[in-house]
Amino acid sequence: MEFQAETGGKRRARTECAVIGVHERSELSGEALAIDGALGGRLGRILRGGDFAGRLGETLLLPDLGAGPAARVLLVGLGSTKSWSRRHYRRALLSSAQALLKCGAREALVTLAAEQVPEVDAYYRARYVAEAFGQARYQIPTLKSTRKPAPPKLAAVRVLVAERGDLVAARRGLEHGAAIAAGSAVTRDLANLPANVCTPTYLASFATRMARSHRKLTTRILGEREMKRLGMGSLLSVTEGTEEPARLIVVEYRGGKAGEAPVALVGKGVTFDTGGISLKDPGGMDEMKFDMTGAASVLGAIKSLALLQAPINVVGIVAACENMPGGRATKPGDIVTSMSGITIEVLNTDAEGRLILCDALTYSRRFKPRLVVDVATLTGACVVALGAHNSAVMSNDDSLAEALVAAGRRSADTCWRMPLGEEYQEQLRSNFADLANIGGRDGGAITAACFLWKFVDGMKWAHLDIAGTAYQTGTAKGATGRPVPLLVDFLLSNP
């Protein structure tokens, strides 16, 4: 979909359909009040009868106007004044987006950028435009044997900015909102495939071929072999019970400074988690094909970067394996070796995520990163602290973790901060390996993060725990993209 930013006050080319937002009990203004008074004033009649109410998210489609600046105008509304917002403005934008792609415009101008939105500038109200048409339209990749439907007619859209000064930053917000769109769907696409298509082996042909399109992208694919000869034996646990190979997937981007230190993103990539022998119960154990969303998110992430061509270095270090119960699976009581020496007793199978990401971690300080996030869907004890709306948060450094809620703000893919501390590793003392891999029931996201903390000594880190926003249950199951948006806005404001 190709977009473009324009200004009002001049004589344009007749549009297939204006989008018009409206407030609550609200008049028309600005260019929606130009429009109307080349059509009549019809849409003024339209509010003053009550067939508008202007609720927020409701849409009114208005076909065959005949002559004049529209041939369609989709009426949008916008809530009350009083609670406008950024939520609610992205929400309008997601519902005109929606009602867009369902009629036969081919073409359309977007007039809610030049709204004003407390604390939203315009390269923010720009990016959320192309975000929303991105989202809208998205679709699951399905195995589905009846046609596909046709995809929409929409290929091109106009964005009204308010002033001649915000068409730069109001450009820039649309290539980057294109792009992050971009990637968010590459990550939706590779967590939404059932696991017997998205195995590790899958994650890592398509991370090859990503490289191939991208001059900027480079990759490496490890083995077990490989993982083996490195000690690995923390990630190598998990895939003892399954004949799918684990894979380390290393992808690099180098948009910046040739020896510049990069940024290390690392994701667990579970493409299957059954709990092992620790297994899990069978309600929802289909929905554990998501327990790759971070590396997923990983991917996305790159793939949004190498699009813009970002002055940035990145490394995607992406820790692939499926967790199945057999024959060979590692026993709660197992002890194991990681990569960086410290010795592991793995209480509970299910707990995998860790002990995966562990050795990723150690992995990535080869490449000297000046930081590292590492990006999973780790618990389940996040999502019953935060729900699905916020990602959890935890850091060794101040000034990372507030740029990191700081990026989700701006970015409306929120997370918050959790605590970290040396009161939580007491729960991961072990009688008989260096420390166990789970501390109980009690603050469980934080012992899982505090777990992860033991591995990166000496390096500026996070984690990021998206285990409530990687994805949805329930009729409206699929990945959502997060957090793509909130690492892109991030790696963009820190290059």
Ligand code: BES
The other form holds:
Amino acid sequence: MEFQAETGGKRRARTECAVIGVHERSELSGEALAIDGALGGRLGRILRGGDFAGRLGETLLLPDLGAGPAARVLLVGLGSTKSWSRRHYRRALLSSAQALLKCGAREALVTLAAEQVPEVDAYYRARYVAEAFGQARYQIPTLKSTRKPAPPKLAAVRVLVAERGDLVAARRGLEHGAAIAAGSAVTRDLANLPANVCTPTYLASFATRMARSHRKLTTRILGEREMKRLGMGSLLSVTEGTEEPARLIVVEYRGGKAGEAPVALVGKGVTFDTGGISLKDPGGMDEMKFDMTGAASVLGAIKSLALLQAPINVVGIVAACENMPGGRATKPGDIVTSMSGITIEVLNTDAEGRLILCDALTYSRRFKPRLVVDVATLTGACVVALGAHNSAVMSNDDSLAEALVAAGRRSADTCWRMPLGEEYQEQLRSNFADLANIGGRDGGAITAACFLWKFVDGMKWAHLDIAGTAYQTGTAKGATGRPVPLLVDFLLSNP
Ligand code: BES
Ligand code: MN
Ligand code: ZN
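Can I get the form predicted together with this ligand as well, since the one above is the form predicted alone?
The complete assembly is shown below, putting the previous chain first.
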């Protein structure tokens, strides 16, 4: 899909569909008024006649408008002016995109980005347009045997900006938004695949294939033998119970200066989490195919950066394995030695994410990263604490935590900081090893982060727990593509 930014004015080309936003109980203004004039006041009559109230996300398509400036008009409700916000703007964009993709127009003129939105500048107003179309167009790669729906006709979206001076920012916003949408789609595709397709081997070959299509990307895949040689006893303890071989996937994106320290992104890639010998409850266990979304979001973010040729060096490190029970599986009470030398008593085999991440974090040291961010569907406790709206961020560096929170707010992919602390750390004491892998029920998301904290001494580090935000459950079950917008925004902000 092509995006183009343009200013208003009389000489503008006719459009197949003009998208016009209308607030509740308000009149047409700006560009809408001009279009209405050319349509003989038809839009105003529709509003006055009570056929369109302007409720947030409401849409009304007026087709077959003849030879005027627009063959169709799509009215989109913006809700009340009082509560107009970033969130409502994005909601209106998504409804517009969904309605547009259903109609017959091959091209559309979106006027929504020309309006002011509190705290949102021209760059983000445009970026959200491209992201919304990506979101609306996304289709889960299903294994349904019914025929696939026909692809939408819409191929080009023209985005109106308020003034000439906004054009440069808007063009950048559209470009970034399209790349973020493409990266999110990669993440969603991988996460939505069933675990019998998306195995560690599959993730590794996906990363290799992705690297082949971008000049600045390279991959290196480590097998279990190499991991053993590196002393990754903690990571390997998780994969003992399965036949499926584990992989450590290293993707390097070199868009910055040669020799410039990279940002390391470390992803949890548990392609299925049964809990192991500490077997999970069967209810909703299918959703544990999403337990590799951290890994998928690392690959998705790198995809976005590669599409943008962003001037930064990033190394993605994905620890991929299955967590299964079995005759050789790790048992509660087993003690393993991590790559760092720290010994771990595995009191619960279902707390496996931290066991693979600690070795991946230790491995990241060899890249001398200027900072490390790990991304993981790490704890159910995080979902209890923050629900589905915010990821959790924990960090040993205040400015890094603040930068991530700010990037989350700007990209509407928010995260909320939670604490680390010695007092929590004490919950991880073991009588038999340096560290236990669980810290009890209380503060479960925090003790999980505290476990990882033990392995990042001397590194600037942040942990994102995305257990609540990575995917939706219920009838809308599926991956959300989060936290790709957050990660890309953060990485583009020159951290
Ligand atoms: N993958 C789960 C965390 C999770 C739970 C993600 C729900 C998404 C939704 C993780 O491996 C896990 O099982 N964590 C345990 C830790 C506990 C044993 C300390 C949990 O949260 O119950
Ligand atoms: Mn688990
Ligand atoms: Zn898990």
